[in-house]
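Just one chain follows, in the form predicted alone, and it is written as C-alpha cells.
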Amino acid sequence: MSSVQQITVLGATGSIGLSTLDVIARHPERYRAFALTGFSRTEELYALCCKHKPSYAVLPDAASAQALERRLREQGLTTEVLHGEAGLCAVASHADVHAVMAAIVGAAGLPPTLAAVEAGKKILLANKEALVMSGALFMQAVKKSGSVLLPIDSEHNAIFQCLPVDYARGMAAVGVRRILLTASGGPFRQLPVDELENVSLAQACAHPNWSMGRKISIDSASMMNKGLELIEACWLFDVAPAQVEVVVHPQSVIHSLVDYVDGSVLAQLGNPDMRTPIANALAWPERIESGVAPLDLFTIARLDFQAPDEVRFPCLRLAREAAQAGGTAPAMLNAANEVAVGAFIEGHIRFTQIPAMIESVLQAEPVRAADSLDAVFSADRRARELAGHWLSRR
C-alpha cells in the first residue's frame, strides 16, 4: 500500500467528486479513496463508502456522522465519520494524505483547501471560492509550505497545459501575452434579452454541454461562473485581469488558449468531461487513462467563436470590476453570488435580479485590504449581511 496514493475527496458526491473517484477506481494500484466527505446527500455518502472503503467519511453534523457510521458498522466497514469543519481540515490535512481534490463549492471549501495547503499536500483545486475569495493570502500559504497546486476548472488546467512544464514548479510563465478563458455561453446565449427576467430554474440548470450541480449550473447561465474564473485565473497564473480575455466557444472543445509575445497561441482540446482535467492533475507530470472518449474533430466539424454579450450577462462585467478593484471585493462579490443563486433556487428572486443583488452589495460597502482570513470572512459576512437586507425588502 505504501506506493498507492492516499486520495482525500472533499465533496465527494458532487459532480466533480464522483468524476475523481471514477479515474480513482481506473487506478486501484496507484491511488486509494482516503477519504470522502458529503453535505446533505447522505444515502449517496453512505453508498460511496460501502464502494471505496475510505478510511474516514465527514458529514455536516454529529448527528448524521454517528448515523452514517452506524451503518457503516452493521456492513462491517471501519470507515470513521467526523463531523464539521473540524473533520474536514483533519482528513483534508491528515499526515497520510498525498493528495486533496478540493470540490466542496463555495465558501465552506476555502477552511479545508487551506488546511491542506498548510500541511503541504498536492491540491487539486476545483473550488474556485478559495481563490477567489483570499487570492493573495492563499498564494502566499502555497508558496510558504511548498505545497504543489494543480487547477482542475476544465479552463484553468487547460491554460495550465499550455503552459511550460516547469511552470507548477514555481518557475514564472514568461512571454504569455493574453490567456483566453472560454465559455460555453450557457443555456441563454440566444435567448432573447428581453426573455431572460422570466426563466425557470430548471431553464438555469439545463447546461448543454456539461453535467453540474445546480449552483455551478445557474453560475454557468448568469456567466458569474467565468467571472469568477476569471479571478481565479489571474491568481493562479499571475496576471492583471486586463490579460484575461473571455471568448465564448459553444461546442466546449477547447478548453481555453495562451497567447504568447510570439504569436503563437496553444490551445487544449478535449470532450466535455470532467475526467480529463481530473486524470491530468491526478497523474502531473504522467498521464493515465480517463475513461473518456477520443475527440473525433470530424463529428464535430466546426469551432465557433464570439465575444461575451455584458448586457445579457452583467455579472461578467460585475466579477471583472471587481477583479480590478482587488481588496475584499471578490470575497463580497462571491458571497452575495451565493445569497443571490441561493434566493433564485428558492424561488424568492428573478433569474434577472442575481446580478442586482450582487451590484446592490457591492456598492454598499467600500473596498478593504484582504490582508488577513478575518478580513476575508468578515467581508463575507458582511455581504451576506447586505444581500439579506437587499432580499427583505422585496
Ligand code: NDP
Second form
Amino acid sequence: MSSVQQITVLGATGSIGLSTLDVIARHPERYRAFALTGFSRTEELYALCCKHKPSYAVLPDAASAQALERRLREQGLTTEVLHGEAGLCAVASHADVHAVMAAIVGAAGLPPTLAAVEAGKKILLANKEALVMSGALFMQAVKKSGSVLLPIDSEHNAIFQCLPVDYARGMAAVGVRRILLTASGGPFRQLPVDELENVSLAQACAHPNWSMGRKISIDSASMMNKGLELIEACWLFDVAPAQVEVVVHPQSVIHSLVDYVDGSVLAQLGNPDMRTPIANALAWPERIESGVAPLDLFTIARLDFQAPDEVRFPCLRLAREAAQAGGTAPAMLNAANEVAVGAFIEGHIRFTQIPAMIESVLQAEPVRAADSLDAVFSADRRARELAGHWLSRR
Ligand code: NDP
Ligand code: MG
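Could I have the structure of this protein in the form predicted together with the ligand, to go alongside the form predicted alone above?
Up next: the whole complex, starting with the chain shown before.
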C-alpha cells in the first residue's frame, strides 16, 4: 500500500479548506486530496478539482454535481461527483481515507464529521459548531471508535500542544489548573460602546489579525466565537467551564496557555496563520513545514493582556451560561447564533441585536437532556424556529 495519506477536505472551498490544500500541496510525498467538498462556490470547486485531481468531489444537489462531473470529464479527470448529506458522509467515512479535515461552517458540518468519527478516521476538527452542539455524544463516539481527534482551532491546537504528547492517545491531562483561552477582542474591542449599534457588515468582518470566513469573522466581532471556543475547550480537554479563563490578547501571538498546579504556565506562540495548526494536526506527532513565516519577536516587541468585557460582549456571558446549563443549551445557543448572524448579514438586524435574539431564544425554551442526536437536532430546529418568530415579531 502507498504511504501517501488520503485526506478528505470537508469545506474545501472555504478559508480553512484552502489553507489545508496549501499545506497538502507542499507535501505530495505525504498527502493527497482524496475528496473535496463545496456548497455555493462551484467555480472554485471546479478549479480546485482541476488542480488537486481528487477521487471524489461533493456538491449540495444532483444537478450541480452532474454538471461539475461533466466539466471535469472534458478536462480528462475521473473525479466522481457525489451530492448532498449522503455524499458528504460517504467521502468522510470512505475506507481509503486516512484523515478528514472537518471545515464546513455551522451545524451542517455535524453529520459528515460524526460519520468520519464513527468510521474511526483521524479527525482534524475546525468545525467547532459540531462539537458545541453535540459535545457529549461526539466525545463518546470518538472514544468508541478510537478516532484520533486533533483540534484545528488555533487556541485549542495551542492548548493541545501544551498538554503531554500522549494526551491524544487517551492519556488524561493531569495537573492542569486552568486553561487560558486567548482572544484578540476582534475589531470592536476599543470602539465606544454606543457606536456598536451602528457598525456595518464590512466593519464586523474586518478582523484585525486573522483572515477567515464571514460567519466566524462576525462571531469574532461579537465574541461569540470565544464563547463557542470555551464550550469546545470543555469537551476537548474534559474541563469545567469555570476552569477556562478568557484572556484578551490583542496581538494574537500567544494562541493559548495551560496553567499547571505546580505554577508552570505553558504557551504556544506563532504568527496568526491557520497553516500552523493545520500542519501540526496533519503531521502529528511529527512536524512538517507549513509555509508560515518565522515569528519575529523583535518586530512584535510587546504582548498585552486584558480581562474580557462581558457588558460590551454579552455573547461571551450567554455562551458561558449555556456551557454551565449543559444539555441542549449549547445546541440552542449555536442555532440561535447562526440565525442571528445570517439576519445581520442580510441587514435585517443590527449588530447589537445578535445577543438580544439569542438570549430571547434561550429564555423561551427549557434545557433538555442532549442524550441522542435526535434531541440535539430537535433543539437546533426549535431554536431556529424561535429565532424566526423573534425576527417576525420585531
Ligand atoms: P468559510 O465560510 O470560509 O468556509 C465554509 C465552508 O463550508 C465552505 O467550503 C462552504 O462551501 C462550506 N459550506 C457552507 N455551508 C455548507 C452547507 N450547508 N453544507 C455543506 N458545506 C457548506 O469558513 P471558514 O473556513 O472560515 O470556517 C470553517 C470552520 O472552521 C468554521 O466552523 C469555523 O468556525 C472554523 N474555524 C475557522 C478558522 C479560520 O481561520 N477561518 C479558525 C478556527 C476555526 P462554499 O464556500 O462552496 O459555499
Ligand atoms: Mg479560534
